[in-house]
Partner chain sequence: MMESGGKGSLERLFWGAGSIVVVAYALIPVAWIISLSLKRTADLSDQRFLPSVVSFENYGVVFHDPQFPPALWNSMSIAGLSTLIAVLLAMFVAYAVVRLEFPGRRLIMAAALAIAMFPPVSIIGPLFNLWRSVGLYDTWAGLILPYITFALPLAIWVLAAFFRQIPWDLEKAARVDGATPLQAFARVIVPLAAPGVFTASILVFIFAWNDFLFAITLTSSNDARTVPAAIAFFTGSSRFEQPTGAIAAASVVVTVPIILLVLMFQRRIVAGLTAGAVKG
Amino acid sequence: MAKIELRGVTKRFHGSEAVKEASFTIHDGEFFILVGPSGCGKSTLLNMIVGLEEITEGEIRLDGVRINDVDPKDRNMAMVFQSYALYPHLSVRENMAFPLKLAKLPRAEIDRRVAQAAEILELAEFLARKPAVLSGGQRQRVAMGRAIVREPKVFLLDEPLSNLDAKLRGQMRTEIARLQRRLGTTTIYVTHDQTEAMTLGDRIAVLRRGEVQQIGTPQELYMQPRNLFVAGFIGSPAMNFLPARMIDNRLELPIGSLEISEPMCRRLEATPGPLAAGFRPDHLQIVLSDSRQEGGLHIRGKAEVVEWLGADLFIHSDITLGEFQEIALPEELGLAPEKQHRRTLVARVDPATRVREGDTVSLCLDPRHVLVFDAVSGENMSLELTH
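What is the structure of this single chain, taken in the form predicted together with the partner chain?
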């Protein structure tokens, strides 16, 4: 049993706030992800939970007990570091036995647990070796092994896969997910990779500049992002964003205008600043020249780049913003347009479609999937409609 509650947790370094008022609860047995671009405070938050960083303000409770001032050694949490932090002078067996020896467990029990962990992680044949001779994946497993032998209340993983190559990362991701389900231990996992976050997490907290942007299941974050940052951060390829404005109860985009409902109109008209419309590549469909879909917004453009990935086909097509004002997107997203006053739209279409680079294509946008954001605050204005 381990439930972790954060109440207004704040961390200040030399006056600047690395984490601002984080308040949320991680339930028992949950696989909880902290995700965000680098420098968003996710590792700092993890270090505060495990006790390696002091908490400037607020409190952290473990099963209802305040642990702010509990020494890391007494928190009964196990952590896997990005660098693995294996003890280079100790063998794999000694590495895994290290926390158990410190806990003064009887020798037989230590041997039993190490053997069991080695079995689960397929490390039995490497027990006598030193970390230096192991491959990256094996080291990663030893680090996991050192965490699980303790049977801790909580697992904390700080970007555990970022030092592995792409293939191994995919493998270890599945392994970690399976292991967590098998052990049922509350797990907090820090990553900057939204794919890892989406595939592993029961729930995800998206952080930006020390502030929690949204907490929810992968589906919630994908379908109902609370703001423009979450919408742009979650999903790959990223959501398409265009400047938008309200004219005569219609939402005008550089690619055409959309009819919108009455309450939505009132909401958007109350927004003082410029608007931004967002839609995922999945919701841009290719239309063959002879058919015309009802109600959709049609865009004709040149296929500048065509990426065929077997199961997916991505078409990149440039459009001009016309007389629309450029909107500023959060810079961490890396979505800044390459060309002035132009945008590249990405569409994910049926891979069976025959499109070559340079072809003129007709794309259709399903208006039900267009999200409207306040371009200044980033708030998702269409949120209530989707509920």
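Form predicted alone structure, per the form predicted together with the partner chain context:
Shown next is a single chain and nothing more.
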């Protein structure tokens, strides 16, 4: 196992910064996730750690030893790529044994390691087969077995499940988590899928345009996002955002107003730009049209889209922004473009709720879960928001 430290790691390509001063520590035995949209620099960062990319500035330390100039083969790290990269003319056993043969290990040691990895990955009955007759999940397990037999200090996985269908991806996610817990090897996992990140990682680093936006546990990123980008990227469906403004010590939204504390009031008044309010679909509850929940913000809207997913029911409702100004959200979030002066809110409600597209619905928002952001810098301003 190993501890990895990044200190101001930067990578430039032709003057453009792909990674900007990344500084963080990956602890011994930790399952660490690098997540972000395509082109954010996560694979480049992974390649610098393993030694496939040179570092422009900064340094990487493995167990306290600087490894910037150490050859990849001498870093004792094993990488699993998005493509299986198996040799089609070799059997499963031969594919898994290949790196050990290159290292000129004794035949008995090679057989021991391959047999052990095959047992862990449930591949023992497939050792004599060629990759062509294996399923996608089995091929990915072979690729992982080839990394396991090396008994490395660090596993590095670069979007290993991207080529699998949705059902198999879910199964492999569970297998990878179980495998990492069993082996206890420090693991760095790159993905653009925030669901993978949330279900697998001990801690997650969210990247945007080469910069680390926030590092924390899945719960911290979900409940306490540092900025607008993290708030919108983590969570499915995405967080709802509305324009907001300060009026007479109250935070005004298109759906109502909230009381805030004096410290928070002073903080928001010192913010020159526009504000944005955010809340999760989980925090919008459907209520009977003739009832009201005390202390909540009540919203009436038309159910434009109803999505029933078995365990969840998502209601998409349009509301008008009135005289509120539109806010610009990070384009990488890929949120659907809004209609002029209208905003679609998504609510996650009880799947037994009887509602159809076109119905008028009454929703209640628990104000305790509203986050306030500086809409220009994206900073989360709601550390002391009270209601």
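As the structure is a prediction and not an experimental result, all values here were calculated from the model. Between two forms, the rigid core is the largest collection of C-alphas that superpose within 1.5 Å. Positions refer to the first chain, counted from 1.
After superposition on the rigid core, the Cα atom of Thr195 is displaced by less than 2 Å between these two forms. After superposing the rigid core, the Cα of Ala166 is displaced by less than 2 Å between these two forms. The Cα position of Ser135 differs by 2 Å or more between these two forms after fitting on the rigid core.
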